[in-house]
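Below sits a lone chain in structure tokens, taken as the form predicted on its own.
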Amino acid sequence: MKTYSTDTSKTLFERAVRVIPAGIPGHVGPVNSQFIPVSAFPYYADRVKDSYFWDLDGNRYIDYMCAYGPNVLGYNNDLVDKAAADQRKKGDCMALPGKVQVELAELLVDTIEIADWAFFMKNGGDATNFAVMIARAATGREKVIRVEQGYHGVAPWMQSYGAAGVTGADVSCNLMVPWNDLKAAERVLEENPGQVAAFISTPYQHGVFGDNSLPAEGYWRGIRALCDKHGVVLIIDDVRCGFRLDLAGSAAYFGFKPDLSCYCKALANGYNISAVVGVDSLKAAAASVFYTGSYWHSAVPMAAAIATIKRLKELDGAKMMIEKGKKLTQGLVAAGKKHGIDMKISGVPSMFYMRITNDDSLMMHQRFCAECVKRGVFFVSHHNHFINCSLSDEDIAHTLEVADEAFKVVAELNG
């Protein structure tokens, strides 16, 4: 099968340097990034549709990071481009909100199970912040208990101390706790009485460079119980999963209520907006919070995201992300078992994560995933994957096809 070469990737990054602080900033960049070994990644694309992408070098790629959540549809999705156009002609970024402001409030509102009320902004972090604001503003406290090695968003008190631009002032009021672990919650909430405003985490553990672990049974019903106990507001990071378990919510896939949920990749097919959905008894202290943007009432993304939301009803779009999942992850797992290589998945199939366990150093994982790239499969070394749900039967048949002569690659050269 013949490999892919991303030459003029490469070049166009040389320029990049020169102008932008690390090239491509952020995750998706080859100084910070799960781009390993970096040589075999495409660093720009050039165009997209439904489940695949192209470089500069007009490679195509079946694209299992769907641009890292948004992609729920397929890239350029016809009825979602349509809705957006024809919003765009009345207007987007105007000086007053548009229509589709509250029709996609009233959406949500009848969607997603715990939402009687809907905030928009931009990102999922924004989303992250307004709602720890919110708990914050409701209680009249100021620590948020954390789950250790939770991801919720770039804001200096979501990141650790120590980490470049973050003070011991930024993180002071983080109580972190192990997830999956009840009694270490009741424990910090009894150590700290009348102080925690919030207790937020996602809705199952799926950081990096780990196997994604679900909530153990009776786990989301105790903590509801615990901040119920003591006053606290539960927050539901739905930013990542939102909609690839249960358009009702999360929350709803794993049977529990949480007070606010945050909604941000999957709102919209790759529109820019996000969301903040809550329970009417936090109705009032979201809106004495002052929390605003320059284009926060854009009516384009939120078009978009109507559009979006219909389409997934229409699809029963979680259930087909987790089936599709099903049927690649299993396939991933016999095609390494051919050539003697465990593959582990674990998370929900429509958002696996994926590891080789034969080799502790991660390097045989790094490098099935480079073949695979190289191959024209996009999957990267130490992150979730995303379904999205224009994928097709053909396309998880051609990626097992690369699978397969990936793993034959690694099991050669760790024969």
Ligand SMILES: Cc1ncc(COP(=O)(O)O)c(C=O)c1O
The other form holds:
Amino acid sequence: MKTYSTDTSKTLFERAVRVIPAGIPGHVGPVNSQFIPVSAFPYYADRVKDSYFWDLDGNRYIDYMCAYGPNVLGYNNDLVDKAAADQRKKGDCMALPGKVQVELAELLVDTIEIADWAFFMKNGGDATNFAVMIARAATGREKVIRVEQGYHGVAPWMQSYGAAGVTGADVSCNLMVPWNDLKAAERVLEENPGQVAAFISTPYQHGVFGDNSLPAEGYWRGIRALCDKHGVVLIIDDVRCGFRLDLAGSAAYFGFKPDLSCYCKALANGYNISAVVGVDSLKAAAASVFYTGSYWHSAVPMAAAIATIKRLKELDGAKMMIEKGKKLTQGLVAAGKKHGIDMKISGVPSMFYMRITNDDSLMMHQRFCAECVKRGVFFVSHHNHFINCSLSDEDIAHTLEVADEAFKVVAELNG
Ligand SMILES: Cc1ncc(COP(=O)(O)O)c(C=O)c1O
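Given the form predicted on its own above, I would also like to look at the protein as it appears in the form predicted together with the ligand.
Zooming out: every chain and molecule, the one shown earlier first.
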């Protein structure tokens, strides 16, 4: 199998570092990303369609990062793009919201189990920040219980003390507990009586650089009971999992009911929108918080979100992505075995995390991902991957052919 050259990306990056801090800031650039070794990875995408992106050198990749989640139906989905284009002809950023804002809120209320209302913004971090503000407004309390390694965005309170630009005051209200540890949550609540506004967590632990971890039996039931007992608002950050586990919400998938849920990535198949949905008893608190932005009422992403959710419903999209993820990951495990390599899969299959266990240094795993990328299958080393509905059986079969060759290279190097 021919391996790719990505020289054009690298040349553009040399221009970028002169005029953009870090060249490509954040998690999609070579500085802070999972691109190890960076030489194997393209840095820029030229175009996308369905399950693929093409880099600046014209190489095609089967994309298992799905833009880190937003690509849920397939890139440039015709139905979603038509709904967006029709709305664009009428208006996008206007002095007043469009009718689609109400229609989208109604659709979310009909779709997500706990939703009695919905409120829109742009990024996942806007949603998690708003949810915490609502909890504070509702309870008159300041502290927030967070789960260690849980990612909720980049506002200072969501980062760690010691991170660049973050002060002690920014994180002073955070109370950290380990994932899946009911006793620790109970202890923290008892040590801070009447002071905790919210418990915020992702539905399961899908952190980076470690196997992902599902909730233990009874964990969410226990957290719900503790929140009820102590008058704490339970916030689920469904920004990453949302619509990939269950259209009714990832909490419904795991069988519990939060008070607020945050959505973003898969909401509009790549159009820029996020949302907080919540229960009736928090509606007045949500209305009391001053929270808005220049583009938050834009109508095009709302039309795109409506089309995305309707299509996901028709396809039974979450179930479909879980099935495709199972097929792919079972194939990856079998392909590894053939070469004496143990590929461990964790998390929900539509958002699988993978790790080669033969080598604790993780270099063997990094090499495997890099060999796949050089042959047109875009995996990153230490982040969960994403399945989208347009991923075909042929894509999965081709991925497994590439993986077979990558496993062979890695096995020979380590043999
Ligand atoms: C679970 C979770 N919460 C919040 C965020 C922040 O979303 P955004 O980057 O859109 O602000 C992310 C982004 O990756 C996320 O995965």
